[in-house]
Structures are given as C-alpha cells and as structure tokens.
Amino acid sequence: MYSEESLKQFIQDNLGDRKFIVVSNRQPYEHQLNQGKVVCKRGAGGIITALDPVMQASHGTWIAVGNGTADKKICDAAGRIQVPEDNPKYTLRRVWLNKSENKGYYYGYSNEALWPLCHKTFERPSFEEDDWESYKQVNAKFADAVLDEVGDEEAFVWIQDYHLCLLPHLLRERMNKDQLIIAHFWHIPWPSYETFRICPQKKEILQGLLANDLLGFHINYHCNNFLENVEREVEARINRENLTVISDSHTTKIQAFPISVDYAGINHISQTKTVENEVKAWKNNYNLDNQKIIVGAERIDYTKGLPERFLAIERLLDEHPELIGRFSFLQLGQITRIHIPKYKRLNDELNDLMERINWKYSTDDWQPILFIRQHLSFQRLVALFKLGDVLVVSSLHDGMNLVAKEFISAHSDESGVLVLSKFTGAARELTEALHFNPYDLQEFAGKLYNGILMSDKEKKIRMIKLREKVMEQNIYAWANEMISELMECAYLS
C-alpha cells in the first residue's frame, strides 16, 4: 500500500534537482482574524483533501489565492508562509486579487461560465467579456508567481482545475522549453462536444490545456470527451491508442487518474480520543441517542442535488410514517458563492424545504432535518462521518466525490452504509454502495430506506470491500501514478 513515507521517498529518488510546485485557486490553509487573534483554518473541498497530504510528503511549494482576513498579516513580503502551522512541511505562496479581479475571474468566468458548462445540471452558463478579461488577467498573475518561484531552475508544475486553463500556455510562452514539465488535473467533469461548443472561448481554453505535458481527468469518459473536442476544434494530431495529442509541435498525454483520499490518515484520526469525544458531543448537542443518523456533507452547490435530497427525506416519511422519530438527517453545508444569484436562490430554496418538511413531520422533541451551516475542524468532520449510519451523496453530476471516500475511511468500525448517486465518478469504483438516480425520488427514498434498515452483517460485508478499495487506491497511489507519468514526460522531453 502506498503511504506518505513511500511517496516522499519516491519523490526524493526521482525528482532530482527540480522544484515541485502545485498551483490552484483555493488555498490549503487560510488565516482569519477572530476577536483580535489570528486563527489558522484548513481549507475545505476535494482539492485540499487530496493534495495537502501529497504536499506534506513532497516539501514543495503550493501557489494559491490568499483570501483570509489575516492572510497578508502573517506572510512575508512575497506572500509566503510555511504550513501546516503546527508542523510546517511545505511553502504556501499566496497570490493577491483585488475585488474586481475576484468578481470577474472567480465568481464570473470560473463559476458562471465554466462550472455550469461542465456540469449537466440544466443551469445555463453565462459568458461575459469582462469576466473573460479578468480570467486572463488572473491567469497571468499566477504565471508571474510560478515564474518567480522557479527562477532559473527546473521544475515540475502541477496545475489544478478549471480556474487556470490558460496558465500552461502562458508558462510555455515565457519559459525555456526544457525548464518546466507541466501537468494539469481537471477535478470536474469534461463536457461532450455538443455542450462545449457553445463556449465562445473554446479554442483558447483547449490551446491553453494542450500546452501541458500531462492532462489528467477522473475517468476515461472525460478523457474521450476532451479528445473529441480537440478533434473538432483544434488543428492537432490525435493518437487514440496511446491517448496523446500533438498540437503546435507539442505533445500532451491525456490520462485518467481516479483521485482519492488519505485513507490511513483518516482511519487513524477516526480512532483517536479527540474524535471519540466529538462523536459524543454531536450526540449530546443534537439529542441523537437511540436514532439512526443520515449524514450529508458538502458545500451548498446546485450540482450536489440538495433539494432532491430534502425531497427524498420527505418521500421516505410519506411512505414510511413508522420512521418518524427514529432517524435524524444532519446536512452539513457551508454557503459558498453567495454573490452569484443562483446560489442565493438555492440557499433560499433549501431553507424553505427544510422549514416545510420539519413543520410537516416534527414532534414535540424531534424534527427530521438538521441543517448545520458552519466550518468544522477536520476532527469534528471525521466524527460526523463516524457517527453516521448512512452517508448520502446525491450529486446530479460530479467528477469524483471525495466525501464518499472520506466516509468510508472514517468507518474503522466497519459499519455504515454509503448511498451514492450514479452520476458521480466514485460510483464506478465504489460498487458496494447503494446506487440511485437522484432525479428519481422513488428510487432515492427507497435506497435511504434500505440503508436505514440494512442488517449489521450486510453493512460489514459491504464496508469491508469498500475500505479495501479506498485503502489500496489511496491519495498516495494517485499521486504516485500521476507523478510517475510526469517523470516519463521529463524523460521523453
């Protein structure tokens, strides 16, 4: 099994003198002012879950946007700080954006154009020219930061996600040919040609991504979609046998790398006294003794199927009134991108649904839905997963979904049931979960019912198999495979 130590040794043995640089929009740690004191918080989201342990093993540099209220206060003049705070293992280099850049690049082009374009959730993308200009400007800022970190040395640069499509090409234009080996991992789905062709900037995006040496997706389906888009939009030579594209005299390898989590780390944390105490705190604070616990945990986003989830809880109680008072559904969800109208509408819709369903079914001392909008420490989140008898993941479209794998890793007691949308990348790996179509409320409610009533014996059989898969294909195996491909790119260059 791959581990932090084996990955660290692999990088030391193979990286040579090259620097190791990860680039993403979201930062792994942010610093906030709280009652006059600076508090460090671990960032939320799949990229942080996946890459923080990899960076701790590599001792490299992570470049990301600094957006915490105290971020500038504790950095050096170049925006650098050593993280994690309690045991520093790598450098975080922050890029500073002004309000206009953040609005156009992040809220605008990234999340009102590219995000809905790549997710089949019937949300219309909005392509504003001003947002595109901000997107280009911020990608150029990231290029400046990378070039400053690399200097005259050689480096592996590993770019993350849809916020930085143009960065590879910008780096190629400004660096010596052999100085950089560039990889890019795309964390969300890649759309079919019929969908992607509506994007006014499609050629620039494809050309930007084809400046990478290695471009990774979660599953082969997304690789094939990308190749079809290249074939129809860009002058290039495609070899479908070895999944390479030659464009503008540069070769890009396209490959699927199903992302994962730090199984061993989460498994260990789940068995600590801290988590044990947090489990008790959850039960005491929300009066959860003698109940089955259904858990949902993600940020508030229209791709996650949250209204469908609330409606499935309602359907479950409509059809099985004997369950009234016998379970509680805890939905953890941080509000994000609230400046975008569709996110505000979603938050309002969820509030209305919760109030209606709770009014319909609540008793003097019980209500079915508990909606918790707060940032949790990682230990408290693991405790929530361990507490859960059932985890529900109802994404309408999802590249992978690491919450499902975190839940599995946290169940060191080999209990728990995963109720998983068919439309996640994780569903292709986690075949022992209860799969369902989130658009089919009858099927959805039925799977929740099956999960609540499943026998302890069947739970254990399923969970043991799920844990074996996540243990073997953990985050270090994912990183090892992708970095191995990067090394191959370096060798071929």
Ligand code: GDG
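Please read all numbers here as calculations on a predicted model, not as lab measurements. For the two forms, the rigid core is made up of the largest set of C-alpha atoms that agree within 1.5 Å on superposition. Positions refer to the first chain, counted from 1. First, how it differs from the form predicted together with this ligand.
- Remark: with the core as the superposition reference, the CA shift of K202 between these two forms stays below 2 Å.
- After superposition on the rigid core, the Cα atom of P84 is displaced by 2 Å or more between these two forms.
- Once you line up the core between these two forms, the Cα of G451 stays within less than 2 Å of where it was.
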Contents of the next structure:
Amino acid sequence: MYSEESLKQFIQDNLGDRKFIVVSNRQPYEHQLNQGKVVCKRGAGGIITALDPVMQASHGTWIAVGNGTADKKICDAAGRIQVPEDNPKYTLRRVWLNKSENKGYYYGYSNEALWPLCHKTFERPSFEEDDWESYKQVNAKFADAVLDEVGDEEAFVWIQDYHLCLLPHLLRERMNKDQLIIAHFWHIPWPSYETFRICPQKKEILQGLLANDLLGFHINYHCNNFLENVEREVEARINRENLTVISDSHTTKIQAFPISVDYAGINHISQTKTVENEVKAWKNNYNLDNQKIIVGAERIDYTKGLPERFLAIERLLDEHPELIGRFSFLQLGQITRIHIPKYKRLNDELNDLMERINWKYSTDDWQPILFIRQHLSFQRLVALFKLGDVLVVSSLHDGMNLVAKEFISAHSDESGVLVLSKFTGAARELTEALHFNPYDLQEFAGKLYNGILMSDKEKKIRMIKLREKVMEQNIYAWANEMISELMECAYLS
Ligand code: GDG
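Having looked at the form predicted on its own, could you now put up the form predicted together with this ligand?
Okay, now the whole complex, with that chain kicking things off.
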C-alpha cells in the first residue's frame, strides 16, 4: 500500500539529477498577519497533502500565487521562502498578482469562462476579451517564474489545473526539448466537443495543453472527451491504443489518474480524542441526540447541487411525514468566489429555500435544515463526517469529489451511508454507494430515505468495500502513479 513514507522513498530513489517543480494557482503555505504577528498556515486539501511530502523529499520548488496578508513581507526579492517554517525542506516561490490580474485571470477567465465551460450545469460561460488578456498575462508571469527557477538545469515540471492551460506551451517555446519534462493534472471534468467548441480560445487552450508530455484527468471519460476535441480542432495524430497525441512533432500522453485522499491520516484523526470531543460538541450544540443525521460539506458552488439537495429534503418530508423530528440535515458550506454574481445569487437562493422549508416543517424544538456557512478546522470536519449517518454528495457535475472519499476514510466504525451523485468522477470507483441523478428529485429523495433506513448489516457490508477501495487507491498512490509516468516520459525523450 502507498504511504507518505513510500512516496518519499520513491522520489529519493528515482528523481536523479532533475529538479522537481510544482506549479499551481493555490499555494501550500500562506502567511497571515495576526495581531501584529506573522503566522504561517498550511493550506488544506488533497493536492497539498500529497505534494507537500513529494516536495520535501525532492527539495524542489513550488510556484504559486502569494495571496496571504503577510506573504510579501517575509519573502526575498524574487518571492522565495523556504518551507515548512519549522524544518525547511523546499522553496516556495510566490508569484504576485495585482488586483486587475486577479480579477481577469482568476475570477474572470478561470472561473467565469473555463469553470462553467467544463462543468455541465447549464450555467453560461462568459468569455470576456479583457479576462483572456489577463489570463495570458498571468500564465506568462508563471512561465517567467518557472524559467527563472529552472535556470540551465534539467527539470520535471508538474502543473496543476485549469488556471494554467497556456503555461506548457509558453515553456516549450522558450526551453529546449530535453531540458523540461512537463506534466499537467486537470482537476475538473473535460467537456464534450459540443460544449467545448463554443470557446473562442479553444485552439490556444488545446495547443497549450498539447505541449505537455503527460496530461492527466480523473477518469477515462474525460480523457476521451479531450481526445475528441483534439481530433476535431487540431492537426494531430491520435493513437487511441496507447492514448497519445502527436502534434507539432511533440508527443503527449493522455491518461486517467483518479485522485484520492490521505486515507490513513484521516482514519487516524477520526479515532483521536480531539475528534471524539468534537463529535460530542456537534451533538450538544445542535441538539442532535436521538436522531439520524444527514451531512453535507463543500464550497458553496453551483456545480455541487445544493438547491437540489434542499429540495430533496423537502420531498423526503412531503412523502414521509413520519420522519418529522427524526432526522436533521446538517449542511456545512464554505463561501467561495463571492465576487462572481452567480455565486452571490446561489447564496441568496439557498437562504430562501432553507427558510421556506424550515418554516414548513419545523416544530417547537426541531428544524430539518441546519446550514452552517463556515470554514472548519480539519478535525471539526472529520468529526462532522463521523457524526453523519448519511453523507450526501449531489454534484451536478464534479471531476472527482474528495468529500465522498474523506467521509469513507473517517468511518472507522464501518458505518455510514454514502448517497452519491452519478455525475461525480468518484461514482465510477465507489460503486457500493447509493447512486442517483440529482436532477431527479423523486429518485434523490428515495435514496435519502433508503440511506436513513438502511440496516446496520447492509451499511457495514457496503462501507467495508468502500474503505478497502479508498485505502488502496489513496492520495499517495495517485501521486506515485503520476510521477512514475512522468519519469517514464524522461526515459523516452
Ligand atoms: C476540485 C474538483 C476534485 C471543504 N470545506 C472545508 C474543507 N473542505 C475541503 C474538503 C475537500 C476539499 O475541500 C474539496 O474537494 P472536492 O474534491 O470535494 O471539491 P473541489 O473543491 O471542487 O475540488 C473536484 C478536486 O478538485 C481534486 O482534484 O475532486 O472534482 O472540483 O478536501 O474536505 N476543509 C476544511 N474546512 C472546511 O470547512 N478544513
């Protein structure tokens, strides 16, 4: 089984003389000013959990946007700082964006054009010329930072996500072929050709990504969509047997690498005294004893199917009034991208729905929906998962969905039911979950009902199988597989 230790060992044994450089929008460590003092916070999320140990073992460089209030204060003139703070092992190189770049590149092109383009949720993408200019400008800024870090050496560069589509090509243009081996992991879905063809910048985006040696998606379906787009838009030779594209005399390997979570770490945290106390605190604070608990946790994003979820709770109560007072639905929602009007509207819509449904069904001492808009510590989040008899993931479209895998990892008691949208990447692997179509309210409410009433025996059978899968295909396996493939590209080059 892959672990943090085995991944570190693998890097030490195989990296050779090449530098290792990770590039992402989000940084692994952030410095904040807190009552006049600088405090360092490690970012949350799967990529940081997996890649921080890789970086520590490789002594490489991680390039990302610096957005903490004290980030600039403690870096050198080039934006470099050694991390982790208590035992420095690698370089974090920060790229600075001004307000207009942040608006155009991050909020604009990344999140108002590419995010809705890649998620089939029927939200219309908007392609503003200024945002595209800003996106190009910031990708070029990242290219400068990468080239500066590589210098005359040879390097592996591993790029993350949709914010940096143009970076691979910008690097190829300025570096000789053997000096850089470039991989890119795409964390969100890749759309079908019918959808992608509306993008005015589609050719530049494909050309950018085809400069990679390796391009990873979560599932084969996204790989195939990508290949279909290439076939229709670019002059290229596609080999569907070994999933390669040759364009402009360069070969790109396309492959699925299903991302995962730190199963062992979460499993361990879930059994600590701190989490046990947090579970009690949740129950006491929200009066949750003697009822079934349905939980949900995500960024408040229109791809996550939150209005559908609230409506499914209402339908469940419409159809089964005997459940009034017998369960609570606890939704954690972290506010995100609030400068974008669609996100603001979604927040308002959820408030209205919650008020209406709670008004309809609440009793003197009970209400069906508890909605907490907060960022929780990871321990409190794991406690929430542990507390949940049912976790509901109702994404309208989701690359993978890590919350589902975290819930499974947190259920060391082998209990808990996962009610999972069939439109998540995770649904392909997690076949023992209860799958449903979030657009079909009747089916959705039915699955919630099944989840609440499932026998302990059936829950256990399903959960044991789910846990085996996540334990095996954990985040370290994901990183190991992708880096092995990247190294393979170096041998073949
Ligand atoms: C993108 C793709 C793909 C959430 N609230 C809190 C908190 N979280 C953490 C969760 C989880 C992460 O955020 C969310 O990951 P997801 O995978 O569920 O969703 P996206 O943010 O949309 O991620 C997705 C992923 O990239 C990885 O490739 O799976 O499809 O859309 O880890 O636990 N963490 C803490 N407090 C919170 O309040 N500490």
